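Just one chain follows, in the form predicted alone, and it is written as structure tokens.
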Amino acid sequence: MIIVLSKDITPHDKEMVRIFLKDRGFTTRDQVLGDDAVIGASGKGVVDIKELGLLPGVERVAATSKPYELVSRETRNEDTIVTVGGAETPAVKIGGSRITVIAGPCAVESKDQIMETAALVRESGAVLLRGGAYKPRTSPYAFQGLGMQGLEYMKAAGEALGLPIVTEVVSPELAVQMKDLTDMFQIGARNMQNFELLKKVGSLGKPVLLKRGPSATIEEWLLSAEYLLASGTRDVVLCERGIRTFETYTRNTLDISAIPVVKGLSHLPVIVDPSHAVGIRAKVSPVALAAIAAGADGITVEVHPRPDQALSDGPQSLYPEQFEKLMRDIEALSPVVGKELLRTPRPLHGSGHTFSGADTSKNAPKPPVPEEQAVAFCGEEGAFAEQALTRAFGEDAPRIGVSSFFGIFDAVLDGTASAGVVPVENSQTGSIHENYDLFLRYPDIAIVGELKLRIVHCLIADERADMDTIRIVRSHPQGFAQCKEFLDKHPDWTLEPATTTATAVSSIARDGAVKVAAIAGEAAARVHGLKILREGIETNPLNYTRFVIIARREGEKAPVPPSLGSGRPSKASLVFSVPDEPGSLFACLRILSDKGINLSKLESRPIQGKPWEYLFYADVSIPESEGAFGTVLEELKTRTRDFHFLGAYRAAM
């Protein structure tokens, strides 16, 4: 039984909360749990909860009906969220709306290769860095790393690059030696129910990445973390690793069923070993792809710049173009899965990659802000645009919410907000006009990032109401053309447009109707306490709207989202219009084409007060020399009567 604490309980009434309980036989232990304070109740004893949760600085009693407490989602709904690193290194979290990718070598041989590996997956995208220093083998033949030494190697190699780093803890007692030199402690899964190192690591209130044993059940693997929780941490990670079975072409059986399992029982976020789970090279990127697909919040691989030299696990270790693929293909895939590929920002070439004849080192975008600016987007809680943002910038990201799309703009504009979040393209529906008319509204705002968003819509209504008691349906207008097929259906509801598809869930929560229903994102439906009638409704499956993430021109404040903007840019957004002549556009396009450039996109918009006479909106690719595409675009000027550069970012996959 977890019994949680107000925030203001004073010393005397927790006091009197222990006694209470110990006088009805429990044993009673202090515990944090995320960000409240907690009693925790264990033994045979009978009490009353409702009596117990009127006690004095009690918020709530959670009787949990499974063995491990604080684990246990029933204990904490909400997902735990990791942080690790933040002193010499980025803070990198794990769970939540992103993947996060560890990435190293089974274990660091020399100085020498544990800097160059970090530095190759550092440059594939990978967050954290890790490597065995102490190694667990079962041949006291094998080489079993290099103890402290190579730990500092690895420290170094993390700070140098920008990489917290996660190393294997393999006794109590070096616990307390490896504590200031690592990031966070990996249990092996031969340490798994080694309750005395729990214990002890647990004491020292580092992260902890959990792995589970080859022969460890579910319960048994989620009793290992309750010893870590209970012993003083709040940060724990769960890892499958794949478990030992009959099957012998592998060299484990990875239980991909254990990721949903887990998340459902569990708080706590969990990430998948791909290497360990087969053993063989060439099946560890299908499986990490499997993975992500089942839910896994973020995947640690072993990477080597020689695998067939390795001192240890050379097979199942990838080559760097090997994981330079996978993080290509991770990056596409989260998108269906509703997630986002973290990535650490990398070093820009510039300031602000200003192109010739776009853009100048006055004006141009800056690099990321502090974390206490907020955003601003179009709705309320649970829009698909508040996804979004949340995907850019974190669950934890300070947020705005405005009634239009105007309002996104001049929040960005005047500072109240230090980045927007705009929709401007859906895949089944096509363009909003309306938002890539607003940025020739306001020269001062670019482009700085882009994300893809799948949008999967749902029919929500209130508790008591059915399909049958329906008979308005509110949504926004791009809510009610991307479920057309659905609503065809029903052609005696009345449609009603909504200003975002969130305000119309508000408004079913707010009003209490029960004949009314609205067409928006599970998360709107969560958010509001409704239920969901139909999931899915959309016509096409593959409904993606296309974000992008707008900052001033000028000022130092213009955030650009580590997973959206690390690296050079790759594409950049366009407006012109051409003089009224014969082959006027196709020369601007000729240039295009001469220079090697993709055109991605080509859309025409009319000219407000000037009928007849139109604007072309561009995305095209920026080619691997800044220089050349500045010449492009002071070719393309001579060539365009108006012309204004967007901006530019890094591509969305």
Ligand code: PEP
Second form
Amino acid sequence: MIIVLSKDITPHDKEMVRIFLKDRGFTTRDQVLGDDAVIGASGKGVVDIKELGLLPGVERVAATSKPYELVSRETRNEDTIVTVGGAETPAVKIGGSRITVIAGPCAVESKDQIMETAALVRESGAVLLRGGAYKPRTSPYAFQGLGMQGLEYMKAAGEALGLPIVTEVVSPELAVQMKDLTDMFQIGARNMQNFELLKKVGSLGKPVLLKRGPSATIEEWLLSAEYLLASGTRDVVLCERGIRTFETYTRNTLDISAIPVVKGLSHLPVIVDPSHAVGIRAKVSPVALAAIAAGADGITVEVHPRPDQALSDGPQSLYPEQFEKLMRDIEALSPVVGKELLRTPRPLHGSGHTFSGADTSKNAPKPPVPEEQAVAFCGEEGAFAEQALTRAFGEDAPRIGVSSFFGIFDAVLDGTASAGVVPVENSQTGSIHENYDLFLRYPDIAIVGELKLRIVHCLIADERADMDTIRIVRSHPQGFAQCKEFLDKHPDWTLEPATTTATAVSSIARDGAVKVAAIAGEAAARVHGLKILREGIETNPLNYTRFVIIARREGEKAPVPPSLGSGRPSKASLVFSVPDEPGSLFACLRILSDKGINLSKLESRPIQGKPWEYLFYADVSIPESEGAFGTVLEELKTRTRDFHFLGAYRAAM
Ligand code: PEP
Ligand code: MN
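We have the form predicted alone; now please give the form predicted together with the ligand.
Below: every chain and molecule of the assembly, starting with the one above.
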């Protein structure tokens, strides 16, 4: 049983809770659960849970039905997000709405090999570096690793490239020696039930990657994680790496079902190691993608610059080109499962993000967003736009919900927010013209990033409601349009439009009516503690909304969201009009075509106050050579009338 204590409990009240439990036959221990201080109580005592919950300083009591408590979702419903690194390297998060990729060789073989591999995997976007300095090998004659020397090489490589490192620890004594050299400990499959090792590593307080033992049941694996949490660490990531079955074709059998099962049983992040699961290089990438599709929070994968010369696990190590392809595939798959691939920004090429053809004073590169500055979105908690914000800026980003789209622009312009998240188009219903027009009304605002959010609609209602009690459905008109086929099956329902999908949900939370349902995202139901009657009711499952991130053009604050990367911009948005004469648009498009610039979107909009005159909105690719792009912009200016450079940013997949 876990007793979650309130943040401001006094030492006296805490002691009273302990005495209360001891008097009733329990032994107690102080523990942490996520960000909360808790008391764990075990033994055969009997207690009135209600009475215990009423003691001063007790926030709630969680009695789990499972043998593990601290790792259980019954004690903590929220996903735990584990942070790795943050001192000499950037802090990298695992869990929540992100996909985190750990890559590197099986073993550190030399200073040059780990440095070369680290540079390669970083270039492809990996955010954590893996590598074994102590290798538990089946044969005593196989390469055992370089030991502490290897770990020092790895630490140097991680620091040089800004990648926190994760490495295997094989004994409690070594754990103490390795503590200051590694950012995350890995407990290998063979050591999953080495309880003395678990206790020692757990007590050091560093993040731990806990592999599943080759013959361990899910329950045994979770109990090993319980050892780590009970010993003091809060940051544990579970890693499914294949179990031993009768099948011998592959090295192990990846238990893909363990991913959704464990994510249901525990709040801890779950990642997958496709390399050790499969053992065959050519099969690693498809299995990695399957893991992401099944809900894994990331992968750890072996990559070697020359796998044929690797001292261990060469046959399962990816070539760098294979890893690059896998990262691109994961990036494309992530929005399908409602997540964003966390990736290291690619290094800047050229002299920065200024293009001679654009008004450079308005497009100066900007440093990263200061943490205390809020990001604006339209709607309230649980809105799709808020999900997009979280994906781009992280769970901890301060946010301001405003009630109109121009409110986002205003907040960014007057400095209330350092950035804003604005929906610009939906894959089914097309452009949100109102927002395109706002860019012209706010010339001091630029686009600095974009992301694509998969929109999954749910029918949400009060706990007591069911499909038969529903008479009224509320949503934003876009919600109705996107769920038309589902709504057509219920012609007796009255549709009531709401300002946003999230406001439709909060209206039910307020009314508590069993007759009313809302169409909105799952997050809105979670925020208000409402029930999901039907999930995935959008007509087309390929339903995406594209959001752009906006920021003020001047000033030193730079709002490029961490997960969208601050690397070389690959896409630009332009607005222009052309002279009213034959071939004028064609002349503009030919400039792009001659330079091999891809036009990914072209749309015309009426110019306000000038009937039958139009502006063109174009999204174009930026070639590797930024100088060439500057020339293109200069040429375009000579062929157009009104020319606005809305911004350059990294394209979302
Ligand atoms: C490793 O990650 O290199 C390793 C030895 O993995 P496992 O413990 O899963 O076999
Ligand atoms: Mn290995």
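Positions refer to the first chain, counted from 1. Predicted model only: the values in this text are computed from it and were never measured. Definition used throughout: the rigid core is the maximal C-alpha set that superposes within 1.5 Å between two forms.
Novice: Please determine whether the C-alpha atom of Asp462 is displaced by 2 Å or more between these two forms following superposition on the rigid core.
Specialist: Yes; that C-alpha moves by at least 2 Å between these two forms.
Novice: Superpose the two forms on their rigid core, then report whether the C-alpha of His433 is displaced by 2 angstroms or more between these two forms.
Specialist: Not so; His433 is displaced by less than 2 Å.
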